[in-house]
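This document opens with one chain alone, in structure tokens, the form predicted alone.
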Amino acid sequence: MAEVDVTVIGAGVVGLAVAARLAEGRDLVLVERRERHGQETSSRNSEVVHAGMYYPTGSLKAVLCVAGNRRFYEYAEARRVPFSRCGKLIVAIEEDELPALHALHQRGLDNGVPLHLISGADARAMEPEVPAIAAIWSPTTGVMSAHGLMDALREDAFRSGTIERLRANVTGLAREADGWRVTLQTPAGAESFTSARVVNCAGLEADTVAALAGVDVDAAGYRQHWCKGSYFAVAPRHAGLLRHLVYPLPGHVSLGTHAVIGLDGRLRFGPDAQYLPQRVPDYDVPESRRAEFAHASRRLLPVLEEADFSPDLAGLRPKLQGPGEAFRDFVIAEESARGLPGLVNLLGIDSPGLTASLAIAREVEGLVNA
């Protein structure tokens, strides 16, 4: 018999969610590499609640995001993790983006989100400083704190009985009859315990850990493409320019360089998309790049200057689409078809991941208990 029933890998936002799903009723180890919880791509992005409108209809990203919408707001008041409902504006500048921005808004009625067409007018009437002709208003994406969200999640999943590793590197991952082998290198030593099933929540190394279990990642097209995303933050003088989210029409890779309003108040525009192909982490935002930056934001905000941005933060997200790749989904997927029953892993969990994660572990909680 296992010496514990799950084991969580990776304590990033929805590590945490499923670990919190799961805890009660089962003995949980949730394992996770660095010194605490939420240290990468968790803690280094928009804070954006989404809505759902980008996605395909009927792909797991549109379905679990507009679940994690609604659910984040739920949990979120009864837990108090700090948000703020403060809307969105995707707007079109020139004529020929109309088509696209319909285009946009009938897909996100598909994916059931609340959406209004709206005119130039009216969106410059919510926000005079934005020259747009017409907009999408959404008024269900939001902003949150990640960390209070991951804070609530940890203390759900504790109350429960899990059990914690910290600076805990899983090395191996090895079926036997009784589940998984599971192999750990910490500070201590080598060390390692049997689990009935295992969830791979690592991340910008959920591939990784999907190898060591068995999978042969580029068959499977589990293999991961690391992502930068970098942003500047605007001049504190112009706090209070804009009271919403303002949004560009999406491009290929990301949804464009954006408008965010933190909750302290703070103005920041991003992020791009910058692939890493060696896959070393690069959390630098050089100075360099402000022209670029600024041309960019300032499309949507004309009266601010270059001189009002400077460079704030940089995150890493784990993306199954390469450069110049077609959309590709969330993987969540139960791998007793390879072979490998128990293991439960997810790939190229991006945005809108940190929306949908409460709604992502009640979708591995149905995997885990059919």
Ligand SMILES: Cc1cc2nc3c(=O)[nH]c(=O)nc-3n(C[C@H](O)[C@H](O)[C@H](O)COP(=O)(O)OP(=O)(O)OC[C@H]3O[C@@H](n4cnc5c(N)ncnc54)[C@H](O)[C@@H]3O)c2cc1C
The other form holds:
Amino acid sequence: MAEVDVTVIGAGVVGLAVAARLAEGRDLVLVERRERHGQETSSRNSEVVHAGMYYPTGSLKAVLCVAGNRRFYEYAEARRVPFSRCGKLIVAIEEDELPALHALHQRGLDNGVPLHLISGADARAMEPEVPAIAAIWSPTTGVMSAHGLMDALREDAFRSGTIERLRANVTGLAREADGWRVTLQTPAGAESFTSARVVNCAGLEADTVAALAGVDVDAAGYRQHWCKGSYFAVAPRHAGLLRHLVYPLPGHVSLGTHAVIGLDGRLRFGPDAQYLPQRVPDYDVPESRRAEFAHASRRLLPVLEEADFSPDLAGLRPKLQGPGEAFRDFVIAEESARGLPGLVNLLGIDSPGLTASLAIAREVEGLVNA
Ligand SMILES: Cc1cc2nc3c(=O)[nH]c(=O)nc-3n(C[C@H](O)[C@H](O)[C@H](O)COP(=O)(O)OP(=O)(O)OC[C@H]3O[C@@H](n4cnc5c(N)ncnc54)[C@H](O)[C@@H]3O)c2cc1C
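Same protein, the form predicted in complex with the named molecule this time rather than the form predicted alone?
Now the full complex is given, and it begins with the chain already shown.
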């Protein structure tokens, strides 16, 4: 008999949601290499509750975003996670953007997202400073406290008996007769235990963890690229300038530098998308990029001046598609077919992973129970 039923690797929002979902009635260990939960991508993002219009119809990103959006609002209301259902405008500024706006509207409807195509005059009535000639209005987009969500999920997981191991880096995963031998490196040294099942929610390192378990990550298409997204903050005197999130039409790699309103009313612009040539964590946002950010942001909000922008945070997306490559979906896979029963790998959990986290956890539960 294995010592525990389930080991969840990674205490970001996805690992926490999975632990909260699976812990009831099981011995579950949540392993995190940092000193606290939620110190990586889950706390370095736009904190937007996405509606689900961007992703190919039927993809996991589309389905789990739409389901995750609904579940998030229900959960947040029940558990008092701070959020604002402020809604979002995706705007066309030039005539030649209209076909793409219409195509995005149609895709959103196909994905089951409540959306409205509105005129420039209606968009400007909602946001007088944004020079929109037409827009998509998304009433179910919002913003949340990612830490609020993670804290609530962690509480739920603890209530069901989850054991949390912090400052514990998973360095080995070996298949044994009755499950997995999990090796941890901790400040006190190395230790190991057996677990019937392992759920890999290691975010940026999910491919490294899959490789530890014996997956050939290149052959499986699991190699992750790190794609940095930086933000610039707008001077506090402009807080309140926008009442809704305002996005341009999306680019190929990211949703485009957009206006994010924090729950505190603070305005930020970002994130851009820069693939890192090497997988070395780089969260630096240099002052030297101010003009570039101001240029992209002033397209949406011309009243701002370059001096209004100052460097803010950056986050790293674990992307399965490399630079210039086609769309890749989330991977959520039980690995029996590779001869690795009991292992569930989650890879490429970039945006909308925060929004989708509760729906992802449900998907994982289905695989664990199968
Ligand atoms: C710039 C940016 C903007 C984004 N904006 C949004 C948004 O507005 N809305 C949205 O829905 N999504 C957004 N996302 C995506 C969202 O942030 C992620 O999908 C989500 O946070 C992923 O959570 P996670 O738990 O998978 O990963 P993480 O938060 O990275 O958690 C993984 C955890 O695993 C731990 N770990 C790794 N290796 C090991 C190991 N060997 N042993 C033990 N622990 C390990 C790490 O320390 C980490 O804590 C954005 C992402 C970025 C980068």
